[in-house]
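Have a look below at one chain only, the form predicted on its own, in C-alpha cells format.
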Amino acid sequence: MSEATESYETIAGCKVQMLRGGKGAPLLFLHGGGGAGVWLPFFKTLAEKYDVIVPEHPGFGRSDTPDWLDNVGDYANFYLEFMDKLGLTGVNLIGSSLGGWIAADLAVRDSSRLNTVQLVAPAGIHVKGVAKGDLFLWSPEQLTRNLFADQAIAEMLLAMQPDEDERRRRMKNALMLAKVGWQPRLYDPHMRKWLHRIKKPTQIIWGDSDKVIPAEYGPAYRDLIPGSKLEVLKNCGHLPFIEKAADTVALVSKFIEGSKR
C-alpha cells in the first residue's frame, strides 16, 4: 500500500500530474521549486500511515502551465479547488520551501478542510537584516551544494547526468519559480499581516545550516502563527526530507498523531 500510482487531474482547466499512495488520513504534500514527480523514500515511509498525495504544481514538470497562473496566491486558490475536487477533508497539509509558502497562503485563506499544517523551510516572508540565498544567481552546481549541509549528498547528485527530458523539466521548473518568486525575492510583503489567521495546529521545521532561507526565519514564522511550534534540525540544509529524512518523518508523524488528542 506504500507504493504510488500516477494519475492526472484537471482542475480550473489545468491538468496536473499526481502521485498517490498509502492509506489513512489524507496527507497533501506541496513540493518546492525543484519540482516533484518522483516517489521519494520519505513519501513511501509516510504512506505506511497516511494517504499521501503529491501533486506537481501547475507550471512544473508534467503538469500544464495555465494562463491564469501569475503568483503564489493563484496556487493557494488552486489547491483549495484541488481539495474540493478530490473531496478531501481532515487534510494534513505539508509544504516545503515554495510549497511551504503556498501552504501558508492556503491556510490563511481557508483552513476548513485542514487538520494540521506543517511548513518545512517555507518561503513567503522577509526578515529584515537576514538575507536569503539568491538561488536565481547561483550556478547549478552552487545551487546543489547550497541545498545541503552534507556535501556527500551534493556530490552524489552532481555525479548523476540528467537526460534531455530531465534537463527540460529542470528548465521549466526554474522558469516557473522565477515567475512567482523573482520580485520580491521569495516572499509576499503582505503575508506576514495575515499569518495570524492560521488557526489549525501548525509545526515549522528548519535545518540549522539552511543557505537558501536561513534558520533565523524559523522563529519569525513561529511568532507570526499563534500557537505554532518550531523544530530545528542540526547539521541540515534546506531539504530536511532528503538530508534528515528519518528525523523529519518522525517529527511530522508525531505532530499529526499528537493533534488527535
Second form
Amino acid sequence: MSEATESYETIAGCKVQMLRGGKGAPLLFLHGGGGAGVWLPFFKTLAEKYDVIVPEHPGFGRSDTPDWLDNVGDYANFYLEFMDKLGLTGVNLIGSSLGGWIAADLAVRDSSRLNTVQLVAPAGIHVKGVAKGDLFLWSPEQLTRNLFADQAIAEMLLAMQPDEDERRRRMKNALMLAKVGWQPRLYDPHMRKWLHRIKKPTQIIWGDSDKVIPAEYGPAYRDLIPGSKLEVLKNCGHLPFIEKAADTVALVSKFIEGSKR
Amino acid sequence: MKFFMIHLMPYADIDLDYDKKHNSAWVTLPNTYFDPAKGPGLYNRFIDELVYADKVGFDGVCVNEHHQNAYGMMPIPSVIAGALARETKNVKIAVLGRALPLLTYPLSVAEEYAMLDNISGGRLIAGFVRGIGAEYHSTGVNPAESHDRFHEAHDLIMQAWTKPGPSRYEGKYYHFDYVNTWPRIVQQPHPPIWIPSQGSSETINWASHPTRKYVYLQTFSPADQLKRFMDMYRAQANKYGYEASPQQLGWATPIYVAETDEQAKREAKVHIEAFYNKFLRMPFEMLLPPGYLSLASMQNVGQKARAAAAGESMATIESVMERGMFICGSPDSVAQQLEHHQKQVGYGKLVAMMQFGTLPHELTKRNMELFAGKVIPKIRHLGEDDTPIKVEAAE
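Provide the structure of the form predicted together with the partner chain, given the form predicted on its own shown above.
Expanding to the full complex; the earlier chain stays at the top.
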C-alpha cells in the first residue's frame, strides 16, 4: 500500500490541494460532488502500480474558489491546463460523477495528453424519461443512504461526527456542485453531440443500484462514445470505488493494462 | 407610523392532515389538494379583505409572491395588484414580490410595475426580492446565481425607469440592446422601493447604501432577530455617513385583535398554529438550497434553524407570542406590544398580516376593524419622521 503526499499547486490563478502517491504511469482521478482530500484504499492500491494524482477541484474542499468558475467547461479547461503545468503525458484519466462529466468534457476538447478514459457513474448527459435522484432535496442522512446499496457503509458514515472544518467543507462542496450542476440538472445538453470525438480507449463503470444517476445511463453513455466498454457492478451504488473498491481497482487496472500500446 | 395590511392568500381550505403523507406545503405537495371549486371563492374573499383595508383606514395594502405551494396563492402578484388598483382609491399598493432572479426577462417587471403605477395613479410601491429557497426548487433557477442575478435585474429595471430609452444594458446574466420600457413609470424618478427579507447582512448593506436607502422589511421573524437586523441597518447607515430614518425600517408580522386578551388567544390559536406548523412547513434543504446564501451566511444559520425547519419543534400560540412572532390580544395590549417593539427597534412601517392560515373571513374583518379603529390611533404618532429621504446620485 502506498501513501500520499499533500501539496498545493497554483494553476490558472487558483490554488488547489492535491494528494499524490505511487510510481508508474500517471493516473489522474477527478472527484464527484462530495469532494476529495482523503487517500482512500482505492487510491492506495492503485498507487502500487501508478502515479496516482487526486486534486480537489477549484471551489471544493481545501482548494480556493476562483472568480472565473461558472461551469463544467471551466473545469475541463482547468484540468487541461493542470496537465500542461504538471507536464503529464499518457494520463489515465478517471472521473466519478461530476468528475466523470469533467473528464468526458475534457476528452472531447483535447485528449492529446490522455492514454485512457474511465468514467465512473458520470454525470453530463440526460436520458429522457429516466430521472436522476434529487440530491439537493435529500437530507444529509438521505443522501448518505442513497449513495450506497450496502446500508452498513451508510450506517458507518452516519455514525461519524464531522468536525467544524469538515462541516464547512461539505457546505462548500454542495454550493459548488449546485453552481455547476443545478440547471440543467447535472448535465450539459450540448456535450452528447460531441462525445463521439473521444478516440482514446474508454471504459464506463456503473453500480446497478445507483440512486443518484440510475444505471440506465450506462448504456446511453456507452452508445455515445464509439468503441467504449460498459461494466456494471452488482449490488453497488453511486460510488463503486468506495463500495466495491477491490472490484473497481481490478476493472480499472485491467483496462489500463489492456490498453497499453 | 405607516400601517399596511399584507395578505398571503393561503389555500385556507387545505386538508391540514396533509403532513401525515407529505413533508411540506411547498414544491412537492400534490396540487390535487387544491379544489378548483373552492379557488374562486377564496380569491375573491381575499381581494375583498384587502379592499376593506382601504375603507377602514390602512395606509397601504401588500401582496406577495410565492410559487407552487399552499402558503400563498399569488405566483403572479400583479394580477391581484391590478384588481386592487381599480377597486381601491387611497391606499398605496405594495407588490412584495417580484422574485427577480427567477426571470429570464426581468424587463417584464419594469413593464408590469409601470402599468400598475399608471392604473393606480402613482400608488405603487415596488418590491424586489430573491424569493425563498423553495422557489429555486420549483423553478429550476440556480440558487448559486441568485444574488448576482438579483443585482443585475434590479439595475436593469432601474435603468428602464430612470434612463431615457432606448438604452443598452450589458450584464453577465442579462444583456439587452434596447431597454425602452413603455409605459413609463408615473412616480418620478421611480416608485418607493421595498426590500423584504428574512435577514441577511449582504441585503442590508446593499439596501441601506446612500444611493438607494431602500425600505428594509423584516418578515415574520422573532423579536430578537428583528432587533438585530434593524440595528444592523442603522449601523450600516452610520458607516455610510448618514442616519437611517424610521421610515426606512419596516416590520411584517401577524396580528390578531379581539375585545379581550383571553378572547383573542382563544380565537386565534388554531389559525396561527396552522400558519406556522402547516403552511410554512418545509425541510431545511427546501428552504435553503446550496448557494442561496453565501458560504459565510450559511455557516451562521447553524443547527437551530436546521432543527426548526425539520419540524422538530412545533410552534404553539404561546411560543410564537413569546418570541414576538405573533402579536395578539385586546386593542390595548396589542398597542402596548407594538409600542414596546417600536421603542426597541425603531421601525416606522408596520406591515400587519390580518389574515393568517385558516382564519375565517368574519374574524379577519373584525380583526381589521378593531386594529384600524382602536390600535392605529394609539400608536400612529410613533416612528414618525416625514423628512423626505434624500438619496445620493449614483456615479
